[in-house]
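Quick heads-up: it's one chain on its own, the form predicted on its own, in structure tokens.
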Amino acid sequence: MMETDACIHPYPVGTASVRRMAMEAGALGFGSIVVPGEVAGVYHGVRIIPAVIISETDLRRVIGQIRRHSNSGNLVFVDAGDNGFNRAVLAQKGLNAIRCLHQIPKKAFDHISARLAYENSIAVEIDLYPLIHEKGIFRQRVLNRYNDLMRLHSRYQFPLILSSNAFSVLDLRSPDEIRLLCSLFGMEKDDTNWALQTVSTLISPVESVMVAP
């Protein structure tokens, strides 16, 4: 299975083309990158995953989103909200991923919400995003909430995605950095490479690629 950045923002979002990107993130060591808003293709030999956040606080209109791109040929995420949200759009099948755990309290993200998404094969993102660029008492925050994560996944086993959030070329880590950053809170180095390969398992292998020149 394909190593995978969960992930990433080009232009008009981000400052890079989707083709620089993927030029980057290949060299970089991936095969496939998430890309929200994309469309399915191969540039430069990377695989390019589309998908669709769904970033609503309503959860009547989130779980119609739900609906209406769960058979889009998108992988569906959605960001984390109070707990009771989580474990209403958890329950939802469609949903590939939520996203946004460091964002929200810790009780919003409990026991239950880690068994529903382990029963529905249901996928949480560590975001790197702010392990790499903030610092000080925020990152330590990020720190200790995936370090909270990660008890939960040990015990739940619910599936990971690993995702850079880059915006720019500069953003993008590799495999190996990735997994440097995991072990800062605690992440096997298992963990860490079954968590860049679980993008392979949410998206269909007869799913056709279009490749782009």
Given for the second form:
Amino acid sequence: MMETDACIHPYPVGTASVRRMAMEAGALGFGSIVVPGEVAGVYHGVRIIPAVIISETDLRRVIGQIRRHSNSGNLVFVDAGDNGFNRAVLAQKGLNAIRCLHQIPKKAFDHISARLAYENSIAVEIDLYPLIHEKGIFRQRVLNRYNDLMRLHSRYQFPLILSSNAFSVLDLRSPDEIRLLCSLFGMEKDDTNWALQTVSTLISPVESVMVAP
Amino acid sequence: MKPRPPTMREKRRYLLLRIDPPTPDPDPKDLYFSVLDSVTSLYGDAEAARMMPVVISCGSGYAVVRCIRGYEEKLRIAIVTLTSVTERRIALHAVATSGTLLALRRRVSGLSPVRFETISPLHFRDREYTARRYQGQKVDLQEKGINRQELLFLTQDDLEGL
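Please could you give me the other form, the form predicted in complex with the partner chain, since above is the form predicted on its own?
Now the complete complex, all chains and molecules, led by this one.
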């Protein structure tokens, strides 16, 4: 399975074109990248996986947007919110991943949210951007949050995805570098390898097969 | 003074780093302070003192950094979190680790030097840029100006598509 950077932001949001991002990601060792608002394609041997990021806080609108985009061929990501919001969103079919967990209060993603994520095969995004770009207390908070997330993951085994959220080619990190960064918050190498490949299973989920007698 | 015998010296590890973007080369002293800052902010003063990171050389798109043996992984993690050298955006990617400088120098001599041509001026989206075209499709655009010099990373296909 291909190793995937689960979210990058090319030009005009970032400072690098999607082709350049794909070229650099391929050189670093990725087989595919997830790009919000982009069309599917292959540049320089790297697969572009389109995605939609829903950043609303109103639950009805979020659910409406999930339903609208769920069969559009895009991966659907939702920014996490408070506890009730997260539980409601994680019960929705068609959602692929929940993101920005480092920006919400610690109790907003608890053991019930973790179980819901596992039951509905909704991935939880680990954003590496703040680990690379923040320092001091802000990075300590993010590390603390991810440590807590890993504790929940070891108990509930919900899927994880890893993203650099790169706005430039200078923000991209190779799979090896990501493995090293993840060791900062106690993520095992096997878990990191699995998380790097989770996007492939989100695109084509494994479904049970009924064998006719 | 008689030098300390090799068996009594601390073992060291040398890391070969690729600098991105490769030009212009950062000042080795500035790079050293940036590496030290990254190590200190991530692991603290005590660990930085044990690690003893030093920039040995820097040029032609590559840098060699040294640390005490056993700390190379921590140094690599700290280098992953390095994002700028004196306000210039930069990324460092570890290419190789070795116990001797000679091995890394051989490795660098085997790598092809970074070649580019400069195109100036180049107009992109109503702005004027200086372009550096590297081998293999890569084109970096540096905006001309005094206050805000935007740096864009494109490919040859992007420019031809204009």
